[in-house]
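To begin, one chain is listed below as structure tokens, in the form predicted on its own.
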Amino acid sequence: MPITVMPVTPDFVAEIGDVDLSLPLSGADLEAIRQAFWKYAVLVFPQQQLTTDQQLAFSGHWGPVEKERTLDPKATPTRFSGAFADISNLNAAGEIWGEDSRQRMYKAGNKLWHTDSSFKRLPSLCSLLYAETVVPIGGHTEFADQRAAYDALPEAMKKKLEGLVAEHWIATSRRRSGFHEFNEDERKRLPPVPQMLVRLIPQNRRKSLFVASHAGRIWGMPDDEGRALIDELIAHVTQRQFVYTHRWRANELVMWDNRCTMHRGTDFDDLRWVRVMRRVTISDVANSCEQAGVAPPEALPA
């Protein structure tokens, strides 16, 4: 039997049935979802009952996979480390993180419209989370297709915004959301990088904007005008109308395009219930200047 999509909406956001995703995928499976992934932009993949290998086995079908994670884990150790990122409200003991942890505190930036890695010189081509524990209430991610929002903005802006570049920097989402705490390792990993405002998806050969709360400031503008751009965008992208909700169910999966999309997770009572999820993510071919084919200009001065 061949996979069943079930789309949200007509071209954003769908779900995936009759298939397991523990064991391997022919591969007309394969290319059926990937069709469905470069259409839809996000995945979901309920009643998946994975392993950490059957995790990775599937999102190695998509590219490499990132194993930097941002903490430093000496630092800030975690339950996983390399090819997973842990999503829970966990510590390495697994237990409930502590109100002040820095762990808690740093991933309060999750809750930030953002795209996964846009903050790396290589960014993300995509994400895959896997929810083992799910919370009663709260915990939703919401997703925002960055190619609709294109689509949708005057000519003017258009043209406005060909060929522009942004700075993408961890630092810039962390301050926004209270976290200062990097260590020197940390900051001297991940410094400020370029990126395109605006993306072309090749697989759909679909325009998309490329905004998230690391997008700080823009090549060839004052610092104000380019906040305020960016600010403009990253609203005009989270309208209602292009915004999806996800209520997890335990044992599933979404993984979604990071070059198209951006995300946030909302609260959840998170020092009370426990949230089990980790996530992989898949590096994308080269950096989106390089893509587009424009010079990767030198970093903004402090």
Given for the second form:
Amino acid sequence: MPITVMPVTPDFVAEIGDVDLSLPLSGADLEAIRQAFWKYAVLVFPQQQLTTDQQLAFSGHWGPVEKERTLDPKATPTRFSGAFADISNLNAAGEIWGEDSRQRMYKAGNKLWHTDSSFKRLPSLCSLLYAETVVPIGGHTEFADQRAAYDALPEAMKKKLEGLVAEHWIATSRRRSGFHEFNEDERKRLPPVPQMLVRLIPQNRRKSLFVASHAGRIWGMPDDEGRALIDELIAHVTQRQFVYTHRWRANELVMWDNRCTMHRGTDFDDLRWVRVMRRVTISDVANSCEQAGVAPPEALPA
Ligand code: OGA
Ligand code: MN
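Next up, can you give the form predicted in complex with ligand OGA of this protein, since the form predicted on its own came first?
Below is the entire complex, every chain and molecule, led by the chain shown above.
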């Protein structure tokens, strides 16, 4: 039986059924998932029982798996290292994290609108997040469609944004969520990087905004003007008509296109309920400026 594609919204989110991601997929099923992914940008796969190896095997169909975690594992050990980001409120020993733990302070940044790994020079194509244990209240993930938001911009704004490059830096988003304590290793590995403010998605020829809480400055603009423009664009993208709220069920995998969506986690009582998720992130083919044929500008002055 071929897979079932059930739209949740007309062209942003779809549920995929009649597929078991724990097994090797036929070429036809994989191609059908691929086509759905380019059309929708967020795919939900309910009722999957996935081991880490099976999640990794399905993720590997989309490109190279990111191997390096953002935080120094020596300073902040988690339940996983390497290919998996630990999206849970558990510490390395599997207990609910401490109120003042470094992990908790850092992860608070996931509640800001962002796109994974735009702060890396080689950004991400997509993320695949699997929910093992969900919470009874809150703990949703919201997604915003940056393609639809681009389409809805006034022509004058589209013109103004043409060719602009933004600086993405993990310290920018973390400063905003109150995390200031990157260590030497993390600072060295994660310098600010350039990314296009508008991207062309090659698989569907749609244009998309590419903003995130990691974006702080714009090349060729005074800092406060760039900041104001980024804030204005984030406010535009995250208007209700571009946003889908995902209410998780246990054993569900959701994959999203980091090139043209933003997401954020909603609050839950993380010192009371256990929420266990794990994420694999896939790299894009090149920096967004290189893909656009724009030579990445020199670093902005610090
Ligand atoms: C992520 C993320 C939000 C959430 O896994 O990349 O931002 O709801 N998650 O946990
Ligand atoms: Mn994220």
